[in-house]
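What follows is a single chain, given as structure tokens, in the form predicted alone.
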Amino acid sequence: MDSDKAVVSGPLVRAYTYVALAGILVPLFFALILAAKFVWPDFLGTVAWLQFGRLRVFHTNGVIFGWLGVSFFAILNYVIPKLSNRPLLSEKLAWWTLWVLVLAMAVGLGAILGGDMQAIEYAEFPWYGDILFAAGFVMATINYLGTIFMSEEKQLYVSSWYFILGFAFTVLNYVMANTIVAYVAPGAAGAAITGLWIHNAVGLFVTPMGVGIVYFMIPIILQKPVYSHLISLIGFWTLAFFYPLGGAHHYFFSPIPWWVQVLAVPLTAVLFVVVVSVVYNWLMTLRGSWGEVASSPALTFIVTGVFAYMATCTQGPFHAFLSVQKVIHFTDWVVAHAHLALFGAFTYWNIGSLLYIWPKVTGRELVSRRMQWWAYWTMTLGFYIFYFIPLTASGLIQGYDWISGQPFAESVVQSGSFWMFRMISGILMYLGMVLFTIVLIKTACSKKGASHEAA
């Protein structure tokens, strides 16, 4: 407990988790507005910042910066200091973050929505946006990694090691994305750099980011050692060599140059060794121990969105096949997978961690595990049950109807119904969202029994 106090701020933690939870509730509900415009396609039809071209970008940008990003920080700031023993390098530093974050979120989401932003995918921030976010995130890099290095333990976990490479690489890829995509690489060339950022916003901030935090969840919340730290760190220097590599898997069959394409065809497959490497070591470390999966909301959580980092992990290489391009390419299965990844992974994991931790940041035990419960099963149903599963449906048959030659327009009547349920699933996604929020809130706001682990 003493240590405990030493080294983790309960408040900072606090204070990013409510920022991140404003990130996730507002883009989120502007996703249900999107999936209702697939129904109603006129829905909305003459208020101009509500039109699919804004509200599609500022829901992307709003998840991957203000709930992923912001998230991430706010497990950091608990992980980081328990992993180093010892507190943030500055804690002054992480509150000017936050503030600069949430501005950064709040001018960048709004130039969107007035229609003010850059033509480069995930980083549609207009400049001015771009330099209040790249400062936040500097200033995040310097505390965490400064804390890392600071640090008086001999030997780093593998956490560290990812989060490192989290933070090392995304300050590089950010500046290239808004400078040399957006300034000086026009055309194809700047497509094939914007491919990279695409590539890299996911597989080196978000990825590295979230296996670091599960490296640690599931051993922590379990009390027992990772099962090995050796194949830990062979999917470690595979995502780092290989990954950064691959980007042009996003522009299959575009003007970009074809060895470009030819060649992160091999680049993406040896990928799959990343996942098996990861899982296998997780699901060893959890052999024995199931039975507390059923009876843990938070470990629930981490371990389901262990077997969706399985499956999007699986899918990824098997996209790179240009066989399967050719259905594919453009259509819903497309977007299921990125789903899948984002929601179905890192959410996941992102929210099982917080449940994990908001008792020992708040000094209060979670609220209502029914509604925890609530909060998962409802979120589980609506992703995987009317979300996942009919868009990826969905794909296959505009995939085939094109090759085939029909009409476009036949394939969207084809849709319709499939794009019913992803409007289903919205809502069922955003009542979990809230209920999870609720649980939060309450916790904090409650005057139960302080949790002997309190931070």
Second form
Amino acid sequence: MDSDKAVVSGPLVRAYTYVALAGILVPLFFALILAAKFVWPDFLGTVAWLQFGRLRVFHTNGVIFGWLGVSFFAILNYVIPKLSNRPLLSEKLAWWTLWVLVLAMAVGLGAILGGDMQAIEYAEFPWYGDILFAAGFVMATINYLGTIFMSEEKQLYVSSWYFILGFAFTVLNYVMANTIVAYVAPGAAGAAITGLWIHNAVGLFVTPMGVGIVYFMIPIILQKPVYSHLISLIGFWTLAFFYPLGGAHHYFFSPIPWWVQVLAVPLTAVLFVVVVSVVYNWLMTLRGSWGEVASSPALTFIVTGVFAYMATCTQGPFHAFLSVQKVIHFTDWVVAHAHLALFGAFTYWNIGSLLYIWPKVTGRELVSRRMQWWAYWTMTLGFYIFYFIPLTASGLIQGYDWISGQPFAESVVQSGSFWMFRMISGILMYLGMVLFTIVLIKTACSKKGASHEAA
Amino acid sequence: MKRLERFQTIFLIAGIGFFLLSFLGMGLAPWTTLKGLQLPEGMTARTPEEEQGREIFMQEACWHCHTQFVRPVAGESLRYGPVSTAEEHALEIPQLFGTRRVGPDLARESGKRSDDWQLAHLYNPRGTVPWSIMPAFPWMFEEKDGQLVPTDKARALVAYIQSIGRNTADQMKAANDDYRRNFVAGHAPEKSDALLERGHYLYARECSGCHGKTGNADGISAKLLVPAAANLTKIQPSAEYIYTILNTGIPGSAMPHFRDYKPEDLWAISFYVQTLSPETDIASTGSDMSSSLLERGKQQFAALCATCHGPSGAGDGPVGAALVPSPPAFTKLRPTTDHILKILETGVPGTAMVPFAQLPEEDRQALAYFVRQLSEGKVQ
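The structure above corresponds to the form predicted alone; please give the structure of the form predicted in complex with its partner chain next.
Once more the chain from above appears, this time first in line as the rest of the complex follows.
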């Protein structure tokens, strides 16, 4: 993987990173307003574009595409050339991709605030936003897969397996959601296909990108090989084969044909194999290096994310059991679970990865290790103490309130104090994200120090 | 041979192939089995207005907090109504099942509440449901000549909401009517301070939106409800009367039923509501009393009121029985004189109660005096 050739374009990684930072800071700010609206529903309540529903959709789409999507690409702009030992297929195309994605975000998210959206979860961009985003995504796919396919390296590292799988799958998945679900498939059939889209947007886009990146980061930061090639193979192929089949579990007990729902139970439960094998592989790679983890904010972010990944992917198969589903479905429990994945795991991985890459693409040492630790602890305490635990609890309360036949009001009234906690968590998580942003920007603006490699 | 060692094409084929496998196996296959579904009886296609309402429902992301399917588990059919079927959703593109339930499910919403309740709820949810955290939609309403008027958007949205699950609306209404007809209040618990306190809490949480914090019906929703919410400071009801209404609701008005609350809670609210009207005895009518006045009131009542309110004032007159909302039973409440006089002058818009302003002043006084006698000995 190492080479003396300068294959990475520093300006490209930096530009993608700045866009990704906007992609987290704006939707996260709106999330603060959302959290406040749960407690004071009339807060900013007379402004149409600040209506709860619109902000909620802005938040989810902004974070998934604007933050996770673009920050994955920022990191891939570093990782894929390194793995392929050659520059990107076309740097120019990468720049154009960025501009198209920025335009897609501006148009799509703007339309959502303006009250024009599709009713498909995580695909709420109206058709004109869809076309722009799809164009940007296809351009990225051509560029990254082209780079991998043009590589002269002898072997294809496990990270690249995931990237190829994820891009090929997601182009098709995105088109399916925005055509077939949006315009063709009715009712229960539409729900079955929506389930596939929701499930695979996370499982076959976010997961392979993130897992591929961690498979790169842990060995390269520790300078040692991955523990087991065989386990890598098991984790990868179980994910690739089984993950796409479990989508109906988002609509258990719905009018979707029962055989589909029944099949979705074991097809989801088997995903436990994926998380166990992948995390085992990483932890065995980490064995003996915990001192290095504890002294590096970048690694600490990534490893904390690994534990969150383990937790959230253990929850997943457990949710597929119908007796569990009966209680937790529709509740805050699922909201906590989703944030454990997208914030606790993937956002942490991307932050850790960017902290590792940033000195290499700016030619400067990261400023203020102390601020990095502050970012880590405000986010971590904020998220686990004030978000994950309270919402998991309120989810159970809501679920059992409903089952017990109490008036619906109880499930809302009793959740109030937990929603208050969430507001506090939002402030802490936001603070952590601002500190992280300051670290990157201050580093980029600092005096040129020791250069790791030509950018 | 070095290209072969990378096997990169295999991963590309895996990405495309596994997508196709999942789409065919878990998307297209169930779709095929659902082809040719017939809409159930009573589930007609949406009108253009309802269709516009559905657009708004999607664009305001209502479906992110209100699901639209009743599951066969967790007692949901008791709370919402019949379990959802695939047939009912055969026209839904895209489907709006939803995945989170911050507010109640809407799959059986058709006919559950009156249009004015829905409009007032949309204008500000706290106006009808004080504990609600739903966003308000004031921009779907406009002021016209000092009146708050829903725009076409608000009307379309309500039309859509009233269409969701309309195939089961009749069946649910019939069940509700049966319940109402057969309802027996049963024994009230002992009145206590703790019960009154609980009643106060629940009144503030459930009732104060329409009936106002003090009971005088000046809540946020007052501008939109027709008929208006009852002014609870003027009616001196019996606890049993309130308890019955809390269980049955008042069809034809915005008053819903609250029978998912425990009987003890509903008695608590009933006792608390009684404290909202000042106690007045029959004597304090504010006019001269005489047996001739009483006699005159009785004659007027028999001539003008009894067909609806019943000969004894129990709300069971031959015409009254068919009215929606049904007329109040004066045997179970004792409105204040000024309240009766006001209603005789203005009527109750939104109900069959017309104004009697043309009646001579003295007749109206006599009626008020008489009506207050009807509850004698029954109000406590």
